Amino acid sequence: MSVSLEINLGGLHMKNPVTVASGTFGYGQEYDAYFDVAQLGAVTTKSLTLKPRAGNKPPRLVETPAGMLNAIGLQNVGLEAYLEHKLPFLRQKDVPIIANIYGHGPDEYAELARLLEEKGGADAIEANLSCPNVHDAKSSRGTVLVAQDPELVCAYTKTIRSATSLPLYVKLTPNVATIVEPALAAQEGGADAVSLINTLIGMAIDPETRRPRLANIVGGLSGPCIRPVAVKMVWDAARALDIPVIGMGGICSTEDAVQFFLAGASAVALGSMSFRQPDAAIRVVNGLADYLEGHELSGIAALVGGMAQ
């Protein structure tokens, strides 16, 4: 029978509803040696600020079980590198391109999401609130990142919202209480969808040395051991919410992705499994459609929310 995977992402045609993490792919050139990243939904760049950052100092990455602790920093070449060197590939492949930004504040995300509109360097905006290798905002609760404090949250979505037009998607963090308060928030602020979910916060440490791990002490932890997390997150958020949600975290193979998509995301997205496997994306892209006619779906929307209970 024939099948379709295209979506409407809040906004963003994509021919399937597979794209990348952020950072685990770099600005996409770095896979098209793997295969055509053309055949992806959307490639989702590395976070993206308006000044280039070194990142952090190493060591930034550590193997642990079933998964990587890292505290890269948001490392990246900046707003101009970007529109200047990396955008023309992208384009040159006609893939639609979500920008991952982070900024130190509301205002600095707004220009980010504005400029990138204004130069062409988007089809959408993924804000980036939820980093757990740097130190973000002050709340009322103390430092926190922005995505734990639902208002902050709610505050720079509505920013960001109001300096682009492009379909916004807001990034949040599993390292909360709950995730719909958060979500709610940056659905109430104006998002068209929410990115569930960026790494947990760990740590590791060298018993010979008794010295932490990461240079950073503490890092983003990613890869299969965190999935049960993120399908437990995206289920939550996605039954509370009346915008889509970009399903990630520890996402290997096309059963996984199905997972997701059967929690409630109409999206999703590949991370660390690149690393071990670069072409891991499109190879779920395939499994995808040969899924959905396996078992007489016609399209994707078919398994959205499907959870049987």
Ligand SMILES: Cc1cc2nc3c(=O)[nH]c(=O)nc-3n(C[C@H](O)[C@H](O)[C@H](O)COP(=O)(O)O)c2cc1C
Contents of the next structure:
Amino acid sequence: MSVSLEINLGGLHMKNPVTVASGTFGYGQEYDAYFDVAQLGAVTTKSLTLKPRAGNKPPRLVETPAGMLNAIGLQNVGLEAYLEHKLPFLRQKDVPIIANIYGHGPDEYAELARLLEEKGGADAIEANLSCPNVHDAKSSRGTVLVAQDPELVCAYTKTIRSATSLPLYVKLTPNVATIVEPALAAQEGGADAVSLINTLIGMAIDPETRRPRLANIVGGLSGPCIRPVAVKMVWDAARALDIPVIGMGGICSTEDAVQFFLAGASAVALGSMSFRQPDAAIRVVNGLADYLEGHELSGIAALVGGMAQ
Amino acid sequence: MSVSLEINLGGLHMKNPVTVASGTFGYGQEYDAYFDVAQLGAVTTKSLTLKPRAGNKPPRLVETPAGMLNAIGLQNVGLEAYLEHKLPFLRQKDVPIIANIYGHGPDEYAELARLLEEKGGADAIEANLSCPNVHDAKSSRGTVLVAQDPELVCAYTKTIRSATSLPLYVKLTPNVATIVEPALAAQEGGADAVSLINTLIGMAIDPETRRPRLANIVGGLSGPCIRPVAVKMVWDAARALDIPVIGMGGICSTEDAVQFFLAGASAVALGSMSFRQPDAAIRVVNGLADYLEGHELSGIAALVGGMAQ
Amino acid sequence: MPSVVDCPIVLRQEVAEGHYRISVQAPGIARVAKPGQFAMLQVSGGYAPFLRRPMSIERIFSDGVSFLFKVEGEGTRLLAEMDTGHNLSVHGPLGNGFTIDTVCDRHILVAGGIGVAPLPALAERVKRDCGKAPDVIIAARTERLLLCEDDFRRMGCAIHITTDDGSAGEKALATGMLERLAPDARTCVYACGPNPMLRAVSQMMLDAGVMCLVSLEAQMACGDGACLGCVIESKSEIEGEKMLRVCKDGPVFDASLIDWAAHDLRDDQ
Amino acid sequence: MPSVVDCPIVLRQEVAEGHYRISVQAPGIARVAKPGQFAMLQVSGGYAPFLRRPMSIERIFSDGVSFLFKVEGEGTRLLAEMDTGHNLSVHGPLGNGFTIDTVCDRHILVAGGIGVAPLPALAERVKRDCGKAPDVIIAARTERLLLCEDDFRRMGCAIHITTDDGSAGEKALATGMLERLAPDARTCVYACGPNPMLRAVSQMMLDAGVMCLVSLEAQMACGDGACLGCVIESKSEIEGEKMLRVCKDGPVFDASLIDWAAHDLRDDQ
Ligand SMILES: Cc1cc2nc3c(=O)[nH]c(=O)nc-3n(C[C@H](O)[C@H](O)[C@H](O)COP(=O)(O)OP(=O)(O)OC[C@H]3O[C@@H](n4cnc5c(N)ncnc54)[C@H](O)[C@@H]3O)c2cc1C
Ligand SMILES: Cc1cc2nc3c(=O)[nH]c(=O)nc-3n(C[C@H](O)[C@H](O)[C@H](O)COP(=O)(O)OP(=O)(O)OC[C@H]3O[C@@H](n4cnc5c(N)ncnc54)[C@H](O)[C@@H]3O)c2cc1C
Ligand SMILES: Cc1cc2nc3c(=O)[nH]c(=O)nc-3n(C[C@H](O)[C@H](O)[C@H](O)COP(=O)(O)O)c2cc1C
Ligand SMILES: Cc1cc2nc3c(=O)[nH]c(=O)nc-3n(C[C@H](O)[C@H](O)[C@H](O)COP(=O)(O)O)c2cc1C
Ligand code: FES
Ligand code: FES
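With the form predicted alone already on screen, would you show the form predicted together with the ligand?
The complete assembly is shown below, putting the previous chain first.
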């Protein structure tokens, strides 16, 4: 039996449901030595901003039990250099590009989305409304992440939506009381999918120097340690939404990915695990084919939301 | 140099700032074989309810990377049996008792607090407003944990406050957009301290059976995996509050405990680590004395909130 | 009294494919251990796996104990990699152990698969206390997975072998063999193995009015009765509790106590 | 091209207290490795520690490479416990490595503490490419912690030893010794060690107009230039970037590039 891993992710055709998490795979070329990135369902880029960003001061990383904290601070080459220097490699590969974007205010997001579509720099847009290492949205509750405020999520999504006809994914934060509210807000704003989860906010202190381990003090927690939190949020969101969920957070193996599909994810992204095992994502692609075959399932759709109760 | 580990925790005198996390240490006697529990700053009991509770169906546990999910569902002997069968052991030890309580609605909490004070069953009360394995508070946003709604937190705290003169600690959930709001609400309601953090909500699915690993489907994530989240929340809360913070979440070692003090905790509690190492809490007591001595600090107060920036 | 001790591994054997025996030097634990008790073994210096793994005490020697285990996942894989000389952190002995009713004429031990693990110590104790080695039914999937046969033989046990595929002994289930041994009211049956086997053995013995003790498994965190994670439902309340802790109230239970209908089958093999 | 390979450990030595050398069989990596490059070593089968640990390639053999490391924390502790026969997952070679300017008359290698690790391979390459073994300054806290002395000697290097406590060689810092060797415009200096030493050596050499390469460390996650976690600030922009990735743009940098003032000192020893 030959199984098909193909999916359509809110308008994007992917040969398999596996992509990589933004910021953990550079612009694709970084992993060219380990496997042909064209074998992925899609490549998701590091968050792009209109202008280049230098990011936070080092140290930017610290390891934690079964995971890590990062405070990169969205260092990236900026849209122009992306189009000029990073895009050509990806375009020479036959792989869809999910361009992850970050802006100051909804208009910058919209501008990024518009330009990316215009210049052929993306096949889908993932709007990062949930970066824990930069804080610039204001709400009545003080400074928060955009994705913590459902009204902002809806408004931002609408604005970006109106600027592009590309499939639009909205990436949300787990630092909320319930993921359902911002997820519904993204859907209402016109998102074609939501990406769950970004990192959990955390910090670590050196007991000897008494200084925070990160120059930025706080950072985002990722890796297998957060997987149970991510599976729960995917499960909650998938049951509430009509649009698909892209599941991520601590996926290391095929078995982990299957958990996310069973919880309701339509696609998955590998993040930090690529650091430990550069070809982890492609192992999951191959593992999923074996899993489907072994369980006599014809396609991924048969798994999605298939948790037995 | 002889150091003193003594603290006063919102009115409770403790010979050292180390207690155990509710639900991870039974009623104290379970750990009598490993060390004299009177050496702890305080013993915190499993959540007590007015009537005995059978808890959730098994399986109730599943291990996750650097941690575990539990869905005990507040199984406990109930107040009466606690007073009759569990209290005598603790009272024969010279150790303060923090009785953790759980009720349906504010009045049951108040009743528990009142009875515990009246019968001499506690030296302080910790109100668990944040158990992820039972859901019975209603708010405009659907069914949530009490601790996810600052107004409820304030109202519950006030009601409990009016029923007891014992030191009152309010235990909050990390499943919020910002911990500051419910923490301030607890303070406003008259709490003498807040306990941070309860478990993070999570779940895990068996990829073979496709069933949730827990009969209750969701459970609470604890252990070292959640430590960075806990340190961050303690840091946020401690800067905003006038009352002390009891820090917990993944503390395994003296170094971990020191992180919490530096972030602003006035006391710490060891939870899941006692499962791995039954005498973990007492090791931290001894380790703190060595740490203070080694760093020529006269007391714990010199560490609290002492993160350098 | 249980304790937590770093114990040097003095012996490590692969006894069958994916099945290992390790013996540790642990005089303190050996002195107080009873057949049917278990220990929580720390499988990793790091925090993943975080929890200890429960393992039955296979045999009790003067200066240590042995464990017999099957590689199931990460934890047992790490355990299998530990070599002699390594210090294994052992938390035990835990649980209640088997109560041997010396008034019984006949003792039958029923082992299903790796469930044989706690039975060598029990057989030894039965022999010592009752003056006669017990009967032992060893049920396994196939010949290669028959465990401890020689050990029981050396103790003088009457051994009854069944395999699913008939590659050794009789092609039968443990229950079939047990039926043929015709236990009566003066027999005591002790069983350890997969839940479906335990359920069937229990039912048969209850129906026949035969005393039956079963050793159960559950996911555990503390092993000390503190976390309430390892419970099973009982038919009757004990001190007001319907939820029995496998670690503290068990792992050995009188078969009549277990509410097999409520017993969740998801972990069953 | 880097790769990720399970490599059998063929040698393991404790070379000084808390300092170990392990050699792995890794012909593919050995074939392409350059002095100054490093590898990311997987220290645990479980997920804690989760990340690999960066280690300089100490020497390059025909069928493998060696690593020399100091036990700092959990990861290096686990690495030190790995015995011959164990398969170590090696991700490498990574980074740029040292560029040897063969036009220089004189090459001086400066090693501070465990910073000696990448220098044996470099010394060998300098000898091969320039026809003459380099000078090596080995600076350590105390005699017991002098590493690789014999190896350099065997290559024919002129060795200059300094210790903080005077227990061997001269009681001096590496910089003091370097000054005395009077490097000039036709000398090339290669340094690896703690940041304060690197900063001092860099400053001295920049002031003296001597070409100086330093090998830096940083917390790393990917080792591939993808995560942007390991950056340091540079004085000038390279392709528009002020943030240089130690893993990809380094770990070897021209000393004149590093913005030592901005360089965070919290990790300094
Ligand atoms: C009192 C007691 C005594 C035991 N004695 C033995 C023994 O002598 N020999 C032996 O081989 N095994 C014994 N077990 C089972 C053993 O503890 C598990 O096989 C082991 O914990 C699995 O760990 P792992 O990390 O390898 O597998 P995991 O990756 O944790 O799990 C692999 C599989 O094993 C199951 N499992 C995990 N933990 C347990 C557990 N605590 N109990 C039952 N199943 C579990 C999981 O559900 C999963 O299906 C005993 C269990 C208990 C409760
Ligand atoms: C390119 C490169 C090459 C290296 N080569 C060698 C070598 O050849 N031999 C050697 O002994 N060490 C080398 N190191 C340092 C080595 O990677 C760290 O000592 C090791 O990662 C510590 O891991 P741990 O788990 O034992 O300690 P941890 O518990 O992770 O940390 C212990 C201490 O080490 C520091 N540390 C942790 N990771 C790093 C890191 N990536 N870089 C610097 N400091 C770190 C921490 O800040 C902490 O103070 C190199 C580092 C880099 C970046
Ligand atoms: C080093 C690092 C950098 C990241 N950068 C970004 C980013 O630029 N944009 C974004 O949306 N998410 C970013 N993330 C979050 C990941 O895309 C992902 O949501 C998160 O890491 C959880 O997945 P994981 O546990 O598999 O890593 C980053 C994560 C890491 C570890
Ligand atoms: C098995 C288990 C049972 C728990 N039961 C309770 C409880 O009854 N009441 C409560 O307030 N918290 C309970 N908790 C939460 C802990 O008190 C603590 O807040 C949490 O585990 C985080 O600390 P840790 O990571 O050190 O375990 C329980 C935790 C575990 C693991
Ligand atoms: S394992 Fe904790 S109560 Fe049994
Ligand atoms: S370690 Fe990831 S960019 Fe250098």
